[in-house]
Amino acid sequence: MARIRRTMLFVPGNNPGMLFNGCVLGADSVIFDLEDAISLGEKDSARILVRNALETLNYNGTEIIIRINAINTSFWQKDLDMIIPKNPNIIMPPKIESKEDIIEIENYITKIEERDNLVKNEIKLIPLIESALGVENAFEIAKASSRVVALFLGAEDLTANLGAKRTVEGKEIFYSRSRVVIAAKAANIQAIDTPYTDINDEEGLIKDSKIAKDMGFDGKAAISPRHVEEINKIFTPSYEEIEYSRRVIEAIEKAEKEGKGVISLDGQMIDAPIVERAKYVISIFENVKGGRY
């Protein structure tokens, strides 16, 4: 089963307090940011601070993601040189536009693993899709490497690239959201939605998160700890979803015992993707609710 990623909370890499408290903020994953949140003059110090945090702190199972700088900068290799030996769970490369971008990053990570005798392929990738070209190439990006475990849509840079106005309603990113979700699911990986950037608009956050879930996203990023609880609630399966998933599993188990090859539930054919979805829903429920409502 895929790791649960309902919420991914961005944490500036130059903020010692937030780095220290990363595992108590309620998010399934925290993203230590070395890119947009860090000014040019603080890149080196932020990188060192994040390295030291990985080296000395225990995050108690919270997934640790490092957003490195883009490959068209002079910083990304320095980021990987310093961070990879500390074994983060995920590297998030921004502004990915092609499979070649992923291959270049993967090859560089592999060289560091070989140099330092690290376990190969343990560190995964979540590419950040932030341009029209990246959206159009989403599937090939998703399939570029076995390290890729999810696609992440970044709407702020995307709308700037499109020359579109970012709105609360999000109509300008509907196609991009759809494309990223379809690409991710076709590649059998997860899709993570863009953050809702108004930290004071709880109603807007809830509405936007529900749209993302209904479209097929597995989780949503957050730029404020205040958003984590609501996003977690929305991406935690409802009682109805759990009951349906349990019935799917029961129907499959019964059919297997009876030797039936064709299985239906409520007039709907039950095939492998529905079964996998049911197992995934139940795995989320058991991990975050302990199996009880």
The other form holds:
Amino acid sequence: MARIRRTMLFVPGNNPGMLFNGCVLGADSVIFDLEDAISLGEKDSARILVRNALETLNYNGTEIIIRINAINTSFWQKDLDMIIPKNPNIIMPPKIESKEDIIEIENYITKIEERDNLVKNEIKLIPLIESALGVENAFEIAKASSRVVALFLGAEDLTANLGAKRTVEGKEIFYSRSRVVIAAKAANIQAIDTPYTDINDEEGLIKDSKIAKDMGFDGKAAISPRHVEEINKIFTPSYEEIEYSRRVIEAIEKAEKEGKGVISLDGQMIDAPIVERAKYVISIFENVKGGRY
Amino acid sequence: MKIQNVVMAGSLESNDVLVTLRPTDNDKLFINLESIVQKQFANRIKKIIDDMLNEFNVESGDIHVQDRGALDCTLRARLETALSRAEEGR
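Structure of the form predicted in complex with its partner chain (previous: the form predicted alone):
Every component of the complex follows; first up is the chain already shown.
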């Protein structure tokens, strides 16, 4: 069962208050950012602070993701040298455009794991796709390594690269969203949607999150703690979805006992994909709320 | 190591600490601590500062620590950053 990743909250890696409180804000995952949130002169400072946070704090089951600097900078290897030995759950490399990018990062992580006698392949990757080339190569990126557990679409850099205007409706990223979801699902991994950047527009956030969920994304990033609750709500199955999924599973179990191959529920044929979907809905529900309302 | 340049790390925001290192004329080591939790934690903070200065073999300098309620790991991080910057001559 894949881990539930409804919300990924970005936290600047050089802000101790936010870094140490990030795990109590309700997000399934927290991203400690060493990249865009940190100015060039403070890269060393953020890296050391994040390393110390990792070795000190108990994050109570919140998944910890470190966004390192891009591989075309002089910082990413220093980031990994310092962070990998502290065993974060996930490394998020930004501006990924090809499988070679992933292989380069994976090889470097493996070297550190061997050097420090760490458990191999335990630290996973969620590549950030935020350019036209990255979107074009999304599937090969998803399949580049068994460490890749999700693809993350970053719409701000992407629209800049496309020369498109970023809008509230998000038409300009419709194709990229579809492409990333299809690539991720074809590789049997998760897809995470770009954050909604207007912190004060709750209505827009809800609309944008619903679009992402309906398109097949498993979760969405947040740049403000205020967005976490709404995103969680939208990416948690509704009561109706859960009840329907339970009935699907009951119907299929009954049919199996009776030796029936094909069954129907409410006049609709229930086949393998519907059963898989129902099991997935139930598993999210059990993980999120312990299976209770 | 002797502190040769003025270097800083951290900030004066809550939960953080600003560490400022300055050279001294007389090759002596001064430690100046201001903390909002000084009454309760001064000894603990001083020990962390001493440990980090020993780790970096600091012989001389003016070490000014302005604490805004930082956790131990934050204080260590800011001291390490400042001392590493001093070592690199930044």
